[in-house]
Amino acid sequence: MTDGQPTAADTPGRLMAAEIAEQPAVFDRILAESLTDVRGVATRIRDAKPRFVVVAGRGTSDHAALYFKYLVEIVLGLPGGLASPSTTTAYGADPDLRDVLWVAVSQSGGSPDLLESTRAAGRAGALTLAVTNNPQSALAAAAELHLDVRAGLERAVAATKTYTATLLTLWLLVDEWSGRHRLDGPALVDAAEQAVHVAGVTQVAGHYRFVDKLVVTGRGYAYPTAREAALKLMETSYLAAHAFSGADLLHGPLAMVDSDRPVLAVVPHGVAGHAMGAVLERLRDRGADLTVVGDAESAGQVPAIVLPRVAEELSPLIEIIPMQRLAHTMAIARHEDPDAPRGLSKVTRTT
């Protein structure tokens, strides 16, 4: 405060807003500085010839892990699974992990259960890789391999740039591992710049300002986005946001959808977008208060927020940015501070 007047440093949400806006620059930094490290890790993994990939993460990192699982199965043709660290840390299980690549994803590298389960995976025969924003962390030291996502210091509690930096790092790993080399860095950075400024976010936030519950849905590569968007809305605006894959939504949860429970549908172009066609139709039939974030061609209507178009497997890096902005804008409209959600800290310690 200065002479009783608020300063820029006092403005609620200023940190989260700045970190959302920083994401194109973070992408640029990763593309400039990470490729050598990624190639080294990809070479080590190719030499090991894993037959299965297990990915571990918590919260936002779990959604990045889910994205990686899709890449592993679709691009690499390998089976992938999401780990349950508590099977090791709480139940003392000792699975045989020979011929397995274990990937622990943690922005801080400070989660005790990920640390313990990664050490256990190494003892069980797995090749272990930590993907963190902290190369000095205990998790980075515990794994045989490490990739730094190079997001820089993130001060807001709600993760934004560390999430997309992790997604890009994981995509680069798969691209190098597969030998495809499909990187178009300038186009990706340009799409991120567009996403930071895309229209419609303020209008959607105003529409949802007073809701206390909503559903977020998407299919395929968009499903991790739906989950991450729901988490951002929950932790910044304290509403009950439920995330479902479009397929799962039709298997029961659809019964709770009506005009009083809004639905945010993430509908990018490509396979995932087209797969949402039947879901959108059922939602309209139920009279849902439906808002589409995505591609006009796939959605069959003009989305409230139109996404810049990139390759479908890269779309999660772009489509989450307007959703982060939505969470930020809604929190401010509800007189909350998204930089410091009530009762949350930057590092959550689970065992």
Second form
There are 2 protein chains.
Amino acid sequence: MTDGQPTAADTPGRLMAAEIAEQPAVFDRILAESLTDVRGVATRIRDAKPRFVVVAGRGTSDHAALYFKYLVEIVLGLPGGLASPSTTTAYGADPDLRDVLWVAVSQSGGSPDLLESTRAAGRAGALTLAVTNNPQSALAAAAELHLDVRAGLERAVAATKTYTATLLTLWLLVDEWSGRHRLDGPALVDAAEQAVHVAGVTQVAGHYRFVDKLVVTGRGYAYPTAREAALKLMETSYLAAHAFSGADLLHGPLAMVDSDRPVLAVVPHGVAGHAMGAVLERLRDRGADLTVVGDAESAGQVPAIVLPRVAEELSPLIEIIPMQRLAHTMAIARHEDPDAPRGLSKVTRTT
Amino acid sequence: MTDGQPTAADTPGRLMAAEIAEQPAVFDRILAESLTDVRGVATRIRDAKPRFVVVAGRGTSDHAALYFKYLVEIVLGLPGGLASPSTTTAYGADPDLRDVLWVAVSQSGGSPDLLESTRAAGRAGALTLAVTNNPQSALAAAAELHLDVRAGLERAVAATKTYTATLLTLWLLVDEWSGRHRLDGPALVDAAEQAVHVAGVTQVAGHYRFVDKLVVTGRGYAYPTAREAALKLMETSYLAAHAFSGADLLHGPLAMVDSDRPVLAVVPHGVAGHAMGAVLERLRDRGADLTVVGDAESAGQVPAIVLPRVAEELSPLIEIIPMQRLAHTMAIARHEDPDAPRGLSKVTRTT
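To test you: the structure above is the form predicted alone. What is the structure of the form predicted together with a further copy of the same chain?
The complete assembly is shown below, putting the previous chain first.
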């Protein structure tokens, strides 16, 4: 760094790129190190026999929370809800949370409103579980149970590996809790490795080079992916990226889809992809500029980015990876540094 | 209509304008006609002693569902969640819903996925309540309990009076269920009347005439308003209007707020407005173009549109009215017809 030339350490987006590429190794580590912890937590939860699950998270962690809600409802047959922390922290609500499992998701474990609402949930009778990337955090200490997502230190401001590590940890928890044991670790790691290198990302980024408004859509398990992909694009490239479930898109926001507002659809193999059929048809009827990330059979067209197939429940861990790469590539093409989005810091303190 | 000249019946946005203006009268009608029904439903719910509440809705009705979730958590102290209908309709989830009150919100009562998930909820043991503007609808028949929101026929595609009629009906239900009886009907109708005529809407619409990206934000009870306002702007003016809770805005999306992306903040009197203090401060620090709809005391600045004060729980019924007018005014200024948004029809059939 003596002559002012950019060095490897100065390359914009270097941290984010490295953390995206690290995800298969993170999955490997979780599969090697987390199963005992997950079993212990699953046993405690099974013993408590919760009848309702409330999940709390902000930003990226809110999307992990939504993924967990789908798993809980579909695999475990328990009704779930996403917490509105302000009902406790701002309005002082004092709910009856007996028979409730309260799950707080936060990579840093440092969000004051999650900490306060988790403490309040414990006082209100809930069994509390914190899922964080920091076992030393106040949130990990405040909850009765804790799971470390073992993503390793995340340095880029835009969360990538902590997101997928959280999803995998939550999936393992549900797999243990349900007693199904459907893990195929090698297939998952292999799919993640493919997703890190899958073709098409550069072409899609080029197609979107001058776009400033974008709709991202998906249904079912792919809806959290659509939301997380939109957030990455907002954070790193400052796009007006709107995420809608395929169903909600048809209730109003479809009006704003025109030839200047392209649609990026997440259409994986399985139920989520199949359920997008009618949505894709409406979008094609409207002449939307439609780019598909997913599976040709589900989409009825050749996807711009073809996702490796995994069990549908695990698909969100894979399908977000090319979306993270897309956000990174687009930011670089726009001369932004995705490692240092304007106005953001790594830990957001909301109260 | 013999010479092709526009007549009153052809005026773009005529239906939406009339329905916005009709809201105080709709409130009057609900207060005159709905209390007996509401009491009956509240008694049935109290007798069933639900421990969890799950609310389902799409589009505008999803925002009414979110409002109800806040009421249930804050006033009744019950944990609540928003349904993900696809877990039932696409994935065939078979949850245990004993002790659950399932509330399906739909102005038309005609959404197939709500109908199917409501029937499934009943089979799974939930007490089911449909809240619709159509007592003859399949949804009203499918649920064990029904409340008619009595908005009268809504002809504009963009929902306005059905939204606030639904909010009022849901508030009355919670007021009865809780046994508090805090209704001040005349004050509410008076505030709605003021909101229909409040100054500032034209000026804000002029300020936003050439804007195509916008962030709308609010917290607590005002968060559903932010989401509904963004949807109206998307539906009628095709803006990329993003809604974020004040807390979530600071977790990532703040990066895309710059001098080209104005922020419309809903800052009513009360806790919701007070909780926006830190958010407004961060936005001012970033030099955001900030327009406040609300209360000077809460906002720390003179709002562009000053809201009449009502009890905070009822504030969402009032604060959305100038936002509906804003969406209408902006659409007209852009030569769009808010009564006929492109690509939309009145009943959206998602499965």
